[in-house]
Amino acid sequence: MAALTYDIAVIGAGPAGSMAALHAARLNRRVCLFDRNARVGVPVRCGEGIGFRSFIAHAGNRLEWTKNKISRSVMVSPSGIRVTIGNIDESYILDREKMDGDLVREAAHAGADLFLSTPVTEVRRTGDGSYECRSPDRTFCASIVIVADGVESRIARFLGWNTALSLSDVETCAFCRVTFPLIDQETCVFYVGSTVAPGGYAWIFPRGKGEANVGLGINGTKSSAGRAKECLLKFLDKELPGASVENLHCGGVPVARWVRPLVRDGALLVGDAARQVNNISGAGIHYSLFAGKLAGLTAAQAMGSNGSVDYRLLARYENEWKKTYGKQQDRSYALKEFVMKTDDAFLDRIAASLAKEPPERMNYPRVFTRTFSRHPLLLLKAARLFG
C-alpha cells in the first residue's frame, strides 16, 4: 500500500499527543494520530489528582471531566502519625477514561486522521528530512513528528535520544480502582515509611461515591520483580480491609529530570516520554496538558505552506518548556533527591511537629518549609515551586 503522507504525526494518544494533535489540526494542518491500543485513557496509570488552577489553565471549564471535589489532604507517617492539610488550594479527582476519549474525538473532528490498534514499531529519518513511521500494515510519511508514547518510548531511542532511566529515577507503581463505604470522599491520604512504599509513598484519591483510586510507588533502587504488587495488597488489606478491588494492575512512572534536548531536528518529545513529571508527587497530568498543546501549536507554526520546517522554530518548544514547567520541575527533582536520603525516623519528627498544627493554617508550602528549614537552598527551591 502507498504511503499517507502528512504534516505532523502524533505517536502516543495520552493527554500530551491528543493536545498536540488537537491544536496542530486545528491550525489546518494534515495530522495524524496512532495510538497501539483500541481505547484511549486505559488503564489509568495515576491517582487521577489536579488542581484547579492547573486544570482551567490547560484543560478549559471542563467541569465535565472531574469526578469529585477534594477538600483536604492528610499525610500519614511511618509510624501512624496523621497530619491534616486544611487550607489547600482547590483541587479535583478527574474522570481520564472520559478526558483522554473526548481529547481524542476532539482532535480527530478538527481534522486529524485517527489510527488506534495502531502501534508504530519504527520511525527513521529519510533523504529529504522528513519522517517515516512504520506501522505492521502500512507506512505514514510526515515532515514532523512528535513523540508521546510514555514513560516506556521506543520512538525516541529509535530517533537518537537516550532515554535509559536510572534506577533511582523511575518509581514501580501498582495501581487500582476500590469501593470502600468508609473513604472520606473530601480528602486525599498519603501514606509514606519503609514499610509502606519505600522510597515513595502510597495514596487514596477518592472519585466519589465511595470509590478510590489506590495506588503505591517504590524507587527502583528499592523495587524488585512484583514488589508494588505485593505492597499494595498488604496495604489494601491493612488501611481498607474488605474493600472491592478491580483493574489492579503496575506500570512505571518516570521521577527524573527532563529530557533534553526535547527537540531534535523534526521530531519533539512531550509527556512521559520527555520525563515531563513532578518528582515530588509523581504527578504530571498538567505537564502533558501544556507541553501538549505547546508542541502541536509550535509543530504548526514551523510548517511552510510548500511544506517545509522551519527548524529554528521548533526550537521554541523547549525554550518556553524550559522557562515555565521546566525550571518547576528542576526544583522537584532537587527536592526529591533530598527526601530519598531521609529515614523514617526523620518523617516521623516531621509529622509530629506539624501534628501539632491547626488543620485550617496548615498547606503544602508550611509542610517543605518544615521539611527543608535546614537546608536553605532547598528551602529556597521549594519556596519557589509552591510560589
The other form holds:
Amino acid sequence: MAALTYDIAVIGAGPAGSMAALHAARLNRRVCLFDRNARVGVPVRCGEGIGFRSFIAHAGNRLEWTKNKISRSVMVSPSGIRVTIGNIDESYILDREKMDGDLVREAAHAGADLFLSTPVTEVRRTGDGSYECRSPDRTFCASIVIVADGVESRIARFLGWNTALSLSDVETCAFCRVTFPLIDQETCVFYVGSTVAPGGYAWIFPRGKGEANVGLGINGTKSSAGRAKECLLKFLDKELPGASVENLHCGGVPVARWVRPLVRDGALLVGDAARQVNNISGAGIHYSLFAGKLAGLTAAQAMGSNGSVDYRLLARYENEWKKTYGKQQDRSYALKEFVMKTDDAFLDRIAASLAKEPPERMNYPRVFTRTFSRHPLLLLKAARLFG
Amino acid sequence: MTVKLNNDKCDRCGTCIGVCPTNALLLLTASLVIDSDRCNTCERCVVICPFGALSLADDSSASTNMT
Ligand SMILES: Cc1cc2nc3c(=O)[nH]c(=O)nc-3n(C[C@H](O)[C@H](O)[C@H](O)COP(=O)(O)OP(=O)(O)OC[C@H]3O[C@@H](n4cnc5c(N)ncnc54)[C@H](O)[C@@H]3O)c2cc1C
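For comparison with the form predicted on its own, please write out the form predicted in complex with its partner chain.
Starting with the chain above, the whole complex follows.
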C-alpha cells in the first residue's frame, strides 16, 4: 500500500496530541492523528484533578468536562496528623473519559484524519527531510511530526532524544474508582509517608455522588515488582474498609525535568512525552493542553503552502513553553529533589506545627512557607513555584 | 536470563517503556512485546511495574510457566 502523506503527523491522542491535531487542522493543514488504542480516554489513567484557573485558561469554559468542585484539601501526615487547607483556589475533578473523547472527535471534525488501533512502532527521517511513521500495517509520511506518546516517550528515541527515565524520575501508580458513602465530596485528601506511599503520596479525589478516584504513586527508587498495587490494596483496607472498588488500573508519572530541546528538526515533543509534568503534584493535564495547542499552532504556521517547513519558526514552541511554564516546571523538579530527602519525622513535625493554624487561613503558600522556614533557599524556590 | 511477561497481570500502561534504556519494549494495541535482542536485562522494567507483570527468568528453567 502506498504511504499516506500529510503535513503534520501527531502520535498519541491524549490531551496533548488531540489539542495539537485540533489546532493544526483548524488552520487547514493536512493532519493525521494516531492512537494505539481503539478508544481513547479509557481506561482513565489519571486522578482527574485540575485547578480552576488552569482549567479555564486551557480548556475554556467546558463545564461539561467537570464532575465535581473541590473547595478544601486535607494533608494527612505519616503519624496521622490532619492539616486542613481551607483556603485553596477552587479546583475541579474532571471527566477525562469525556474530555479526551470529545477532544479527539473535535480534532477529527476540524479535519484531522484519525487512525485508531494504530500503534506507531517506529519513526524515521528520510533523505528529503520528511518523516516516515510506521505502524504494523501501514506507513505514513509527514513533513512535521508531533510526538505525544505519553509517559513511555518511546518514539522520541528514534529521533535523537534520550527520554528513558531514571527510576528516581518516575512515580509508579496504582489507582481505582471507589464508591463509599462517607467520602466528603468537597475535599481532596492527600496522604504522605513511607508506609502509605514511599516517595510519593496517596490521594482521594471525590467525583460526586459518593464516588472517588483513589490511588497512590511511589517513587521508582522505592518500587519493586507489584509494590504500587500492594500499597494501594493496603491503603484501601485501612482508609476505606468495605468500599466498593472498580477499575483498578496502573500508570506512570514522569517526574523529570522537561526534555531539552523540545524541537529537533521537524519533530516536536509534547505532554508527558516531553516530561511536562509538575514534579510535586504529578499534575500534567494543564501542561498537556497548553503545550499541545501551542505545538499544533506553531507547526501549522511553520508549514508553507508549497510543502516546505520553516524550521526556525518551530523553535517558538520551546520559547513560549519556557516563558509560560518551563521555569515553574524546573522549580518543581528542584523541590522534588528536596522532598525526596525528607523523612517521616520531618513531615510529622511540619504537620504538627501547621495543624495549630486555623484552616480558613491556610493556603498552599503558607504550608510551603512553614515547611521551608528552615531551608531559606528552598523557600524562595517554592514561593515562586505557585507564583 | 530474559525478561518475561505475565500477560494476565499487564495493564498496558507503558510505565516499563518509560524507563527502558534500550527501547526493547513496545506496546501494540493488544499486548506488550519484548525484543530480547535489544534487552540488556537491566531489570528497571521489572522493578517499576506497578502490577508486577514482568520478571527476570532463567532461560534454562521452565521459563514460560508463570503464575
Ligand atoms: C495515576 C495518575 C494520576 C494522575 N493524576 C493527575 C491529576 O489528578 N491531575 C493532572 O493534571 N494530571 C494527572 N496525571 C497526569 C496526566 O494524566 C498526564 O499528564 C496527561 O494525561 C498527559 O497527557 P498526554 O497527552 O501527554 O499523554 P497521555 O494522556 O498519556 O496520552 C498518550 C496517548 O498516546 C498513545 N500512544 C502512546 N504510544 C503510542 C504509539 N506508539 N502509537 C500510537 N499511540 C500511542 C496512548 O495510547 C495514549 O492515548 C496523572 C497521571 C497518572 C498516571
